[in-house]
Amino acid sequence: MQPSKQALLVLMAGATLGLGALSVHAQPKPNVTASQPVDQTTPQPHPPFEAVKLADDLWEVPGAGSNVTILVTDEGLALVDDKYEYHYDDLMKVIREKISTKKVKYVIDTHYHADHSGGNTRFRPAGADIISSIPGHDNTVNKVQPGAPPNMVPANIAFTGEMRLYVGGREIRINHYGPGHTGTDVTVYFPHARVICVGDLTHIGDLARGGQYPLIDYNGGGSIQGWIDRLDTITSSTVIDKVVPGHGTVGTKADIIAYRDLLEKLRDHVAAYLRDGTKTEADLRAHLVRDEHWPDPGLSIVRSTHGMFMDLKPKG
């Protein structure tokens, strides 16, 4: 892609561009058991979407699906996440009526899960460039997420490491450094407003969506230690006034630190429980319910238990 008046993409640490088609970079797959599919294709009723102002040129549309952040510039809009495909019309309605009638130029997927990237199916044909990590692209193409809609559209611009996007004179820093909630997570930082979008790397004020029960998507490349490391990197290297999580309420850096501490506590408890080498995966599941108070059945325990067991049990 050549620099233009509309936008300049500065791709660092091995970023890959593709307009229309993108070469697939194979990623190693962990040896974990697939989880039960969850239906994500049937539209669910939701309260009307609202627009929340974060800064002069930065807005949020929270609620059903995932939180969506919108940067408004003279050159067009850049979105972070886009909910499910079936939210597209309602999402665009609130954007046009409450935020801006300018064209959506970019959608940045924080990760490959359909509640965050399902709208790609509508935004890409409408002319928006979709940006994700390379593993995010690959996981979508390879249909890694159980129960995801079969027509999911992957990013046409993918990268790893750091990517900087300049739109309408504003800088957007997009980072993908290793595994976390999934192996595909990116953070999106708006330095002029000191606002960071973290996707599902942090939940704030939303226990029903897993605030105390982190879903570690090992099938999608996630890792509890990688997740802790990601949050350490974010809090140690970024000036942050506001944090937009994938679900829940807008918070501060203190919320990222608190969630990091929650993950570290979980890691240490599970590692200690498995340390004598006699416990089975069924034992771990029972421990998570009895001692960590995870709901069972529940998506977090279904998707996380086997991977945590393989990850944290004694080696050798």
The other form holds:
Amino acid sequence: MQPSKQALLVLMAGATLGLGALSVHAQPKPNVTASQPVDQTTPQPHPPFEAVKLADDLWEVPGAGSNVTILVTDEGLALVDDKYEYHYDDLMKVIREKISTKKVKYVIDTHYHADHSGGNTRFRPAGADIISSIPGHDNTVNKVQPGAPPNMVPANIAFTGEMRLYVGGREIRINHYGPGHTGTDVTVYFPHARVICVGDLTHIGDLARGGQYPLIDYNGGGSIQGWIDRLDTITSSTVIDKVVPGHGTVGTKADIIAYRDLLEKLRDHVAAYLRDGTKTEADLRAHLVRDEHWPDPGLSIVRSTHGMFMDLKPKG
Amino acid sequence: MHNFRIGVVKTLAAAVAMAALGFGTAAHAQQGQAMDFAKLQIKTTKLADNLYVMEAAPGVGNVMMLTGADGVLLIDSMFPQLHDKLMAAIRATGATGPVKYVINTHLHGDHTAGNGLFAKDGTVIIAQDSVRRRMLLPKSELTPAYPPENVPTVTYNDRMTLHFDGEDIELIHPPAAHTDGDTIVYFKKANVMHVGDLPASFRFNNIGVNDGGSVDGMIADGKLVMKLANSQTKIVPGHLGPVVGFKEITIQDTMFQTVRDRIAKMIKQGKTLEQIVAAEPTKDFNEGRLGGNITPARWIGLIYTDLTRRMKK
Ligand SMILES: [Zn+2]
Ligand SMILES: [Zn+2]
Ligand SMILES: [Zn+2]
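Show the other one: the form predicted together with the partner chain, since we just had the form predicted alone.
Now the complete complex, all chains and molecules, led by this one.
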């Protein structure tokens, strides 16, 4: 399979320059595209939402909060992710005006972070069934995410393993495998269109703008090794034409592979840095900030460092 | 052995296996006791503030209902001929709001034939994914036709939880037993569990030998239910309820093991199914168990079919 031009560039950058490539940015940009802005309750101004067609019956509303994917059927709509609660009115407006007037039957949360599931607070009372992994439900109930809005609504249908929805003659496959970006991540696959929504398991199109510093939410059950394994499972088991990431642009399977390689490089780099057993967590943090230009303070450095240190330091 | 005799045994075993499908009227017609739905009355038993059991007849799967501000959730759906009576029984409890979900404990018609009339009104039908897969198999000598409107539209393969009417409802898929798509439904807060057609009430349980079920699976899952539940749990059986406890399950489990061992021994001795039925291996267990839908002869046939198939492998 031929990787897209964009993916090739990413692959080349990753292969030839590695993490060191990050040091060519004399002035690293702020971590604007990390999973969530720090303030998650105050509505932030955003450009008007747009509807992008992915297939005959499949749409995307990208932009602020998270990307939202929408399956349109005679029986109703199925949404993947639902942005922040305060986006609800604008999101429904673009859906009603550009996509469909059918009722929203299902909302699937790719994971528990508020930028992906904050809209549950409005969609659930409006009658939609909200679906997530069981760890996703539990993390929301236990308020695991720092700074999340206090009124988050968990899924009313939760699962582990695989779930399938059959709506309006279409099939939707939802899989939860284990630790990755968080411990709650699910992928949502539309076999008829060969489109997969991967939430924050892959960054596409923002690899020079923050996406290269992964937020590994160890507190929420994430793990860098689990994340790599997870992406391998997805790419080896699924026929994929289009990939919808949680943020950024729609891509292809090559983008998943490129991001997987970035994670592997980070894992190897951190493991090598910690190998002699003399480095502390503070050393690792300083190294990532000073030599690898991780934005500080930034969500990724704050949330990933401790977990990576505990996970990758020499054992025994 | 003469070929002739093998042929007879095979045909009898197949007939027994077919009768065992528990597919509503077909199975009953075969026993000459087709249900007269018009005569059936639904008996409702309250188990907790918002939980009820609805029973119609030994051949109709017991329905459970959860009710509250979010609406109604049912486990299993009886038969379409009983739909109006079931709805009347639901409303008679004071339950309001739409029937949002029907969870099927397994695919058999006595538990799922009523799905379609609920689905038509917007109810979401939920089951383990093998239920859907088997319902969509082409009809054959051993697989009955399931109407497409009865097929579940939300499936899971491992574990699922629903949060509804203030309850936490756990769907647990145990290792294959009655079928390979069984679901145990546990209402955590009320401590009530619907176990479908796993061993529970005093009867000769159907074993879905053509649906991935097996006698050994039944024995194992009887024990599993007692690990998942506790001694205070109200356990609702698929038939002949409304409620049983560990005592009944333990006795049923013992019966399954004892009769399985007797039949296995006779098969090894080269006995035919007719000879095994004639030897009455269930005799000391018949008392109190003849009220169910499956006769001892049919039940022996199921175990015989299961054991001989596995011995061949
Ligand atoms: Zn995230
Ligand atoms: Zn039954
Ligand atoms: Zn059954």
